[in-house]
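Taking the form predicted on its own, here's one chain by itself in structure tokens.
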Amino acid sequence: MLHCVMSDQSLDVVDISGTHQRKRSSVTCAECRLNKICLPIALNSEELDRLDDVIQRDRAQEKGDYLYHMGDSFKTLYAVRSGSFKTYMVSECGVEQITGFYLPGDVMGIDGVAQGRYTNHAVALEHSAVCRVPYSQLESLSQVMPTLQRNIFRIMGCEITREQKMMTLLGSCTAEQKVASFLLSLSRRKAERGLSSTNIHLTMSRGDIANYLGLTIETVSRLFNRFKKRNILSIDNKSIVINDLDILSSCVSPEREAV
């Protein structure tokens, strides 16, 4: 993917005797202040114009809807709009383990790509909105476009090397440099889109930060506890302010932060 407090400006749907239809969207890849960290990145207009072309805009999605569910066959890849999701797998003792939290700008459905469906579910965390885009579309565009191919390896590049750090985190951390690394990726990724880096409000439950981290709910709430006692962090429930980055920072290595 974190206050995900975006304005829906693209979201534009009607519906007509019961059928969805989806109009023009009032805001084009090019006029989107994602577009520096989505599939955009360096399309020049022409380029922009046909990928708008095939990119779907929907309603919006509530929290707890799902986009999509593990073992659905692959079709659609989902860029955040708006708003915030998580995924999560259910291994065969039926045991849920959450893979990732996802950003305005952030690309969903990665995983569905080797095997042709996908390995995760994914919910939305509170009022949000993607763009969704035809995988075979999309496939078929990047081979004329060169730089929306480099894009999109860049994109699966990025969940590799994100999955890889997750391992390295809850293989080799401590409870408390796996919650600084945690805060301090959402802090970075909230600088990436141009919003502050030290408010955030957390849409996710503490529940799922532990399970994320592989801590308990009571440790999670124990470390943060702790960092508000030390003048790190100031919260107000789901509301945290980072109060210093440095200190925080020296919780744990920059190289280790979770993504």
Given for the second form:
There are 2 protein chains.
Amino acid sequence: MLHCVMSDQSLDVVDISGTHQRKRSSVTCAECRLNKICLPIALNSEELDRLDDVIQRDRAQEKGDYLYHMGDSFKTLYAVRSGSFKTYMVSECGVEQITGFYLPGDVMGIDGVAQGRYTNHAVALEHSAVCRVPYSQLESLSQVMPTLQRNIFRIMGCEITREQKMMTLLGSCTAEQKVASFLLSLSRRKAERGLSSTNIHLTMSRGDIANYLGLTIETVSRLFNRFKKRNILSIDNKSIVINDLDILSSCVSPEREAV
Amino acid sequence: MLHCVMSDQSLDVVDISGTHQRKRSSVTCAECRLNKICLPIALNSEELDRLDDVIQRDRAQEKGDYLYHMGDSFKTLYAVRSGSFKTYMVSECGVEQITGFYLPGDVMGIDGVAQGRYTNHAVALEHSAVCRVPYSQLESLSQVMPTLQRNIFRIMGCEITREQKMMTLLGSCTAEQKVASFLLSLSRRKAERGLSSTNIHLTMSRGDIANYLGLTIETVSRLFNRFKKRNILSIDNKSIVINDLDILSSCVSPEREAV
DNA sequence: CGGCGCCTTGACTTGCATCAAAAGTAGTGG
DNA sequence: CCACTACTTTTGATGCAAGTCAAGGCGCCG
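For the form predicted in complex with another copy of the chain instead of the form predicted on its own, what are the coordinates?
The next block holds the full complex; its first chain is the one shown before.
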């Protein structure tokens, strides 16, 4: 158990301040601009303080840093504070499948709840930061804080719903619908966070997008450029501007008259 | 809270016995042979009794009966007691996607947790029976029964992991791998329930299987018959015998020498 | 016994994967 | 600051797995 705790705890604390005042080194949940979409939703201020007490705020993750690996013993949930992450699983036969992209306010690590081991790898797509939430303490807290328990249920429920929609996308949509859908989903999620819904900076590679959507890199690239030629998108490498959200939306539904 | 109890309670009770002795009309959780794979895992006998008190045991569902509809207000979880069900969602553009098949001991309705409304339809594939678990009471109970809370977390976690594996299957597998995988999954689940892992009676149609796997009916039919020609399966309409589990397993991994 | 779903089988088409190569971008070190 | 290397993305040519279309068979139920 020690080896895991080691990597989970307070490394950054010493690094940053040289002292042990963990809580003051960073923004609290109460102050966090994400507390309306993150774990703390609807908690009162006393509850917020108690949650705060168990949460550790990490030093930054660099691009390519792993938060956890598939098979690691599950002890911690991670809330994205800034930046972005991807999670992926590797099947017995060695096939990698990206299972999600995570933005600030999203909670990662839930995949470990079922078996006590993470079933995914989680890796930073850019310079990022997370809050670490020790799961055992979260469980105990949620025993006395119904709202917190409900939030955990809700977050897990959202994950289930999201993945079910993903099944529809993967199972019965064309490449064009998949790519359009992916961009619209990013757009919506940015809007929910109060950010631009039309100017998107992709932190993942074309290969990541392709893998996530069950396509090849070439197909994703071609689709991006097809949308560009139709003036639906402007593309400059990783920077994408959605010129017309409505037309892009119309690409998602199967039947459309306009070619 | 009353309005919820109304729709959930004791309809069948009156039907069956004409009296109000709900609990005696059927097997309790403590007696149920599924209590090792269902909600009650690891509960002690006092806890079992308390869970029992909130669970309602339903009269039978006929094939085609809906347990709930997409959009219905979420108030109840359903544990399959006998028979089987499918759940499916309908996207804005009208595309149906089957999201799961449920066997005895499985819990349905979790998709409603996130938004307070079911995001799926749930329909019986054959003559079946369920236990109804009022969600609000389950929430309250799990506040005082840590093991129960953990079971709910675990069940939701399993659902997440299952769906992530499904994403791999849908995104990066051939039709043959999908069909083999589907049959092996049914086989394994039957084995977990102490039933034959080689003799499978399909309660869903070819169309259901095709939809679930992101294929067409024709492709599923062809694959079944290809496996039959190779002597991996024996097929008689809805009855399937897996003649060689190992060979079928070898069909799932992408690279294999045997053609 | 006749009609209606469900399933199978065959012929044909196509969307996307594959293969290949060029162009662009980023990181490194002299 | 530029040259070199390595990686990512784009673009084109070709092939194939699975979809579509169509017809026929089988089983079930009134």
